[in-house]
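A lone chain, given as structure tokens: the form predicted on its own.
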Amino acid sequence: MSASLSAPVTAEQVEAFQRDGAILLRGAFRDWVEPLRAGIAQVMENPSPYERSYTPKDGSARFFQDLCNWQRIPELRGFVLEGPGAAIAAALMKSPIARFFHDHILVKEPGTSMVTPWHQDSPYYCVGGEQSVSFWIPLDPVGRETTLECVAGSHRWGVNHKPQRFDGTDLYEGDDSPQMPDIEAERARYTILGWAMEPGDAVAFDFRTVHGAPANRSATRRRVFSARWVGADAVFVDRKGRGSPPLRHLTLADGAPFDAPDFPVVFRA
């Protein structure tokens, strides 16, 4: 299967994305976000098994998030199969194809306090290997004090930190990773990027770079769907079903090709 693209990458671009681990792609998704959004709506009123919604203490209002409904939405499965999401990603990996891994709705309520910490995706997820791509797309106008955050270069720091729950506890017991630098207190040392972005905008990051979001504190609505893709060279990490999302059915070898149903090729070079 082969996806169209209609909003191609530059080489420069794609340099970025190397070099960075993390750019942003303007208007990218602008034919999708009303798709987008009525996928969003059926998966907050029918929420999956996986999904994972956080209240803050304090009482402010929620953040929602679920994973894994590309297959029962039709319209996140033509987002899919038939939007320039696939070849996008294989251009920025540098790869042949470009492999469905899953996808991530993220809502954050007006006036919500909660964070997204500081971290990297690839210790939760259960696969490996160099090339892969997260798309952060919202569906409302977002502030640049309301932003995804990435730190720049830190993909190629060679080290997967300790993942931890919202609550500060490891995922996974007897983890004796690194911890993460609290990036927070010491922003200066890092080159922080982020943007204000609109409806159909993208925020194109690979797994093993170091982001965060703020709480949303602003009284617009932050829906994000975000796709995530991985390339030729993927490979199965056996997580027991214990990471994010925590595909416990998964009968793959640790270290074998990435290749499975739920995981299917959609553009092939």
Ligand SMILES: O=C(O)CCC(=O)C(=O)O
Second form
Amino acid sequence: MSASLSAPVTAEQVEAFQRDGAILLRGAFRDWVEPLRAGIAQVMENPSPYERSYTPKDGSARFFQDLCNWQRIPELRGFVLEGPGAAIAAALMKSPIARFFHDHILVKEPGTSMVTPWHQDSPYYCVGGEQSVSFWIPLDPVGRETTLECVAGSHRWGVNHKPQRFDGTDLYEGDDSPQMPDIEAERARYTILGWAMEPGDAVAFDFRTVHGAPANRSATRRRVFSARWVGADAVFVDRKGRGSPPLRHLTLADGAPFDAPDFPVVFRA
Ligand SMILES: O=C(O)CCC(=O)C(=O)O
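Now show me the form predicted in complex with the named molecule; what you just gave was the form predicted on its own.
Then the entire complex follows, led off by the chain already shown.
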């Protein structure tokens, strides 16, 4: 289950990622489905202090979320340090290194009405730079009507829209950054990418890419492991520990290279 020595992605995939800010990687993490399922089960049994699940007011099933568990759960640690993600991330980002940022577990139980609103990840994160990628890896089959959706090219819009919690409240008090446009109401104006997926497939998307996900109206769980990577140009952005994840213990200076023990360089060209 170690990284392949051959090119981890094709030149066409790299160009599509750079152009669209989101691509589908069929089967990229197929060998890691069982370890990731086992890791998620352990986290759900024993969540971290970062857990922030939502239970819809209509009584439908919950949307479980937890973050930053890779260091304490052996299966997740194995995925980060030994899986193919680091090499794929470096290639897609066109970076000589891939540094791990954090992991995010997102489980939409069957029937949950919880929609993941359209958003960009970059304004939530204490990291900036041009080189970033998240792998959104479903561990259950996901139909087109339930899958992650990304707005093609939105990573190049040059705007950081106001970050909000998934329940619609603002993340930062007094934040006057622009509101996310109502993508849902005007879907025809955008090129919206989304794919039916099998366990171990991945959507690779840039932290700046506008994305969201529907409720899970299916009868199947939608377990997802998201793994987030940055490249050589990453710098710390001081959000005073109020971002997501709320990493209050970091002592890096604003604008300093993003280098701390929690964020290991896993791949070097
Ligand atoms: O899985 C979802 O519902 C949303 C995923 C997401 O926003 C992310 O991985 O950044």
